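Shown here is one chain on its own, the form predicted alone, set out as structure tokens.
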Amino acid sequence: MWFYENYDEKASLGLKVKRKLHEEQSKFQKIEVYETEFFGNLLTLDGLVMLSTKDEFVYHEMITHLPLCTHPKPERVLVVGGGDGGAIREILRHDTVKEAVLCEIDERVTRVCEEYFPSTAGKLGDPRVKCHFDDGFAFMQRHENYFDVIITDSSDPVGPGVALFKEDYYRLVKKALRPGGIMVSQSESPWFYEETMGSMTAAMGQVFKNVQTYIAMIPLYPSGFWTISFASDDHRLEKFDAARSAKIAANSKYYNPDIHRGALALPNFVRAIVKNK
């Protein structure tokens, strides 16, 4: 039994599948949970992959920890999207962090993840969390000038995750952000998704004075080179903490201080798409 994963008719992904745990249609989407022969669980949104047991890791740490480490004190923490529970378990790994939202519009993912992936979603229920199942456009507006961070862990732009990768979208995430805040999104593969890309950027760049995109390479994402872009008024990726990252390394997988400068290396073909400043 093969898993596979169509890229909008140009290539595909097939997982040797041991057999299917889980299959629900909820109010927004089609949830599926396979075990694989090589990398773990495997959950499905729609047919596309979300995440493995075996990598999941990867992703988790470089949405997390590149904003975090770059902000001086991250205390409040919103992530949108993100229902697996894998980016909370990450920021809650930052001293400074008093309270660590999930803002995630399907609450049948999130149940479903405590279930069949508890070491990605094991620290929802830390005293720090505050769990919503919510839409994060009207979560935000209720939450003007409050949030440190705001990360938008979405799926790809098709169904609900469409509207995350448009401006009105990033100007709510500036409001609700407080001075000195920092966003940042999943921005896709640079080799299925171009267009994507580079409208996002460019959206972001009309809302924030600093934009830039980096990299991480995720086995399972669409070519295995992902991207993920970071906004801010008032800082740069540069400009980190560098003995709080060496901190976090002690206890990643993925993450250091080195790969956090080098994931801002970008090829000069990524270059040509995004639009940073």
Given for the second form:
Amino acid sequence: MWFYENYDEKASLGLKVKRKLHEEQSKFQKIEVYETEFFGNLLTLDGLVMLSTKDEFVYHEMITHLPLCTHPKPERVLVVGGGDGGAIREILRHDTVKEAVLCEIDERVTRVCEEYFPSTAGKLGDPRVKCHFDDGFAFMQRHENYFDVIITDSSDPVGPGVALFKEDYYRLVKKALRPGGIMVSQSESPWFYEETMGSMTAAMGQVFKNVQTYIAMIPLYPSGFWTISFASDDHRLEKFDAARSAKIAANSKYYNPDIHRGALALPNFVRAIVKNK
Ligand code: SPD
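Having seen the form predicted alone, could you now give me the structure of the form predicted in complex with ligand SPD?
And the full complex, kicking off with our chain again.
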């Protein structure tokens, strides 16, 4: 048995599967879990790969440690999406963090991950964590001047997720940040989502002074070449706390200070897509 994710009917990812462990239609999407031959358990939403036990560390370390090591003292951190708990797990490794807030639209994603991905979701019960099962856009409208870092760990820009890739959302994010705040958002693959990457980074640039896209190699995301985009009025990723970064790196599988610097080096074809400044 094989699982296939089709990339726009033009290419696909194939994974050999031992069995399907779970399938349900939640209020928002189809949630499926497979046991694969090589990548451990695999979570898909509406047929699109979200994470596997084997490779999730790359994405979750990269979407958290670059912004957190760049912020001088991240105390309150929000994750929009990310119901699997992987980003929260990594955020909690930072001693400065007093509050790690999760806003996930679909509570079923979290419950399924608690069952099938305990090493990813296992820190959601930490006393510093607050979980809200709510629409990210609506949640943001109710918050002002509160968070130091906001991480948008969304699914792909299809269906309800589309709003999280637009300028109106980034304006709400900016309002919800304290002065000196930082936002990052997963920004897809330059091979398969060129237009999304261009429009979302341009929209971030309408709202924030600095926009920087960086790279993470994630085997199960389309092309394996994935990007995350950072925005802030006050900070730039090159100026990070190397001592904190090294401390985090001591227990990381992907992230370290060299990766922090190196992830910022973009090939020319990617520079031509993103509107970094
Ligand atoms: N095409 C996959 C994009 C998914 C990004 N978010 C994944 C959620 C992992 N926390």
